[in-house]
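Okay, so here's just one chain, in structure tokens, the form predicted alone.
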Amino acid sequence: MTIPVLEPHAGTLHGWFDRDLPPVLTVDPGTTVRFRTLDSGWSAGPHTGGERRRVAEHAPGMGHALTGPIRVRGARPGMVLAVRADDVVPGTWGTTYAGARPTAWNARLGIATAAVHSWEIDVPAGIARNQYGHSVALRPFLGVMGMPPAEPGRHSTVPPRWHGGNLDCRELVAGSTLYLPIPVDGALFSVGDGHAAQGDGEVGGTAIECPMERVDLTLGLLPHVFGDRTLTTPVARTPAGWVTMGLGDDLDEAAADAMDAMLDVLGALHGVGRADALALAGVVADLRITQVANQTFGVHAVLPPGAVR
């Protein structure tokens, strides 16, 4: 069976979410789609100093360079889109930008100048090297996987939302399945913001921002993930374990949302009520800061495999 392929070009690239953006591909549930993406900043090639070169499709005011959207037949609000990452292969170069914008965060850290790291990505070796000779291990994933809000108009790609988008969760590597509540008919799913490696928090504002040479995603539909409880935030099953994501105006709010979803996971897996689930979570679940870089704060809870038997 031939896998449909979406290349980044004028017909598939967009820098916003919009429920009225026409789909570039329609698929049945269970279809695997192969994507190629630009880096988040619409770069036409590696950063070599000075102003970055951007592709012709870029225009001022655009957000992340996204490829899509894809319509999934039968997708309706209230259902769950299951996105299985079968393969995630970065391109051969990437860039990290830190301190480029004056923020309270940078001021508190004493960052007065910007730093740009240009990376050569060696996929066979599994490492990236910057211009200073530093090497880091590759752990590639897509920072943006999501759908448009139900509200009309163009919506920024920067803040993450309950139906996905700029989640920047480093656990969403190959072998993961991301579960997203569907906000609009057809789902209208788009991807972008390739990261060759990122730490929890994305504390500098960016990861190793890179194009993706190949990302194979299988798109499925589910009525629910756990019992009959409505999914209200992104949840994933990953090599690190079950991951539940919370988003909020501050870390407290995001942490509470992440733990609320984790109690659903523990309850479904082990047949316990919420008080007992919280008792178990206090023993085996980890809270991690997903990202602090994108207007909305992200926290994810992790339940390692086999943590409760």
Given for the second form:
There are 2 protein chains.
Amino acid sequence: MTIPVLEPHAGTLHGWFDRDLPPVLTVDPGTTVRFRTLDSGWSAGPHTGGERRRVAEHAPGMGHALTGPIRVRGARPGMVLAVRADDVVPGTWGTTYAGARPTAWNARLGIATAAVHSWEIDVPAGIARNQYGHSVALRPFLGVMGMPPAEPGRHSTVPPRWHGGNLDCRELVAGSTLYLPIPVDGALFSVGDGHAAQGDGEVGGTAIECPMERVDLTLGLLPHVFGDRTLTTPVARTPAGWVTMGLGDDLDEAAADAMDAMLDVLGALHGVGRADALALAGVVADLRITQVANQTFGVHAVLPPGAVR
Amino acid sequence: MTIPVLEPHAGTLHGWFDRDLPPVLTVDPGTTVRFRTLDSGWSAGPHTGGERRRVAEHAPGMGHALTGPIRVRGARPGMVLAVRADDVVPGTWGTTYAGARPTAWNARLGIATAAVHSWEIDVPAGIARNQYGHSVALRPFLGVMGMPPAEPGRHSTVPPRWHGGNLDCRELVAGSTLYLPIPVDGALFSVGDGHAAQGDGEVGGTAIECPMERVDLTLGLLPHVFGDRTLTTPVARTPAGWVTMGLGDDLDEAAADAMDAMLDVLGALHGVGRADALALAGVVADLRITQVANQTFGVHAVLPPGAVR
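Now that we've seen the form predicted alone, could you pull up the form predicted in complex with another copy of the chain?
Next comes the full complex, this chain leading.
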């Protein structure tokens, strides 16, 4: 059986979420799809200084370069889309833009000028090296995996939403399954924003933004993740453990939402009520800052494998 | 040479920070001191239900049960106290109190009743087991290591401060060195608040609060940690890497302070300016929530060993 392959071209690329974009592929649940993606910024090639060179498909006002959307047969609002990352292989180059935007965060850190790091990515060696000779380990994942809001019209790709999008969670590496509540019939799933490596927080505003040479995702449908509870926020099972994600206008709000969902996970896994789940969470769950880069901030809670036995 | 030993008794126990508490021990820089500590709550023994039984030295209004203070010869404000944790061994029992206080955090999580978990600690096996049969891995550290504010009078032990105190950072395990700016002549260092295990965030309000059977700390004095920069916030070198700590009235403020200090670390280690340090931090540094339990919130940034080569 051949894996369907989605290449980034005029027919598949889009720079917003919109439920009325026609699907470019329809699949049955359980299908593995192979994606290639541009970097988030629609770059035509490695950054070589000066203006960013973009592909012809880019137009002003577009957000991340997304590939898709894919319609999943039988997907309905209220169900769960399970996105299993089987393989995630970056391209040969990437770029980090730091301090480029006049955000409160950058102002607070006293960042007056922007820095641009241009990285060569060596997949066999597992490292990326910038123009100053710094090298870092690869840990590739997709920054954007998501579906359009139920409301019609074009929606920015920048803020992450309860049905996914620009989550930028560093734990979503190969071997992870991301569970997302489905907002629209058919799911209409799109991806992009390859990150070759990123720390918790994405504090510079970007990661190592890179094209992805090959991303194999298996798209499943589930009624629920835990028991018969309706999923309302992004949850993932990753090599680092169960991950629950909170989103908010500030970190306090995002942190509370992430922990709220983690109490559900602990409750489901260990059959305990919320206060007992909170006692366990304080001992074994890790609350980490996902990103401060995307207007809506993210915090995630991690429950490492075997943390409670 | 004999290691000086500080036992918790009427002469060494105190429930506040106060620069005018007489030191119970004076040491030269480089001295290793062995501490025994009570649990944070002055408990006389394991929690067996009902009212907490406390030692006779406890009086109403006291905070964490601290052992000390120790005067370090030659310590002056503006210098750095280096606290190297050589060995950290918990006692045989601990307690977790979750949702016990009417905080905004608990209200947001819908925690209506408190949970108390009573843990048996098995040091040889490396685990703690609660009354429900849940077991978790030990990862012991001291929640409170600090010095009194320069301002005279009694100061609460609850909020962490730039010169240490109730930091509750889970990375401060054996093998770590914590660097603290010294606020007062002689440093007047005290410790307490043993934690047998705690997640990032200490989201339940407490960790596994336990007495410490033996904590060996080596107290050093340094003019600076990096170059000739004056240290102004807690920084540590831990098995997880360099850790910088931010404190604030909310998580956004704490996060910015932690990252501000991490940019200094990256600048010192790799000879880069702030914008380039921010670009690297976005790729390799991890911003994590230290605690939401101590009135003043904590966020720390972690730079794993060898993250940038």
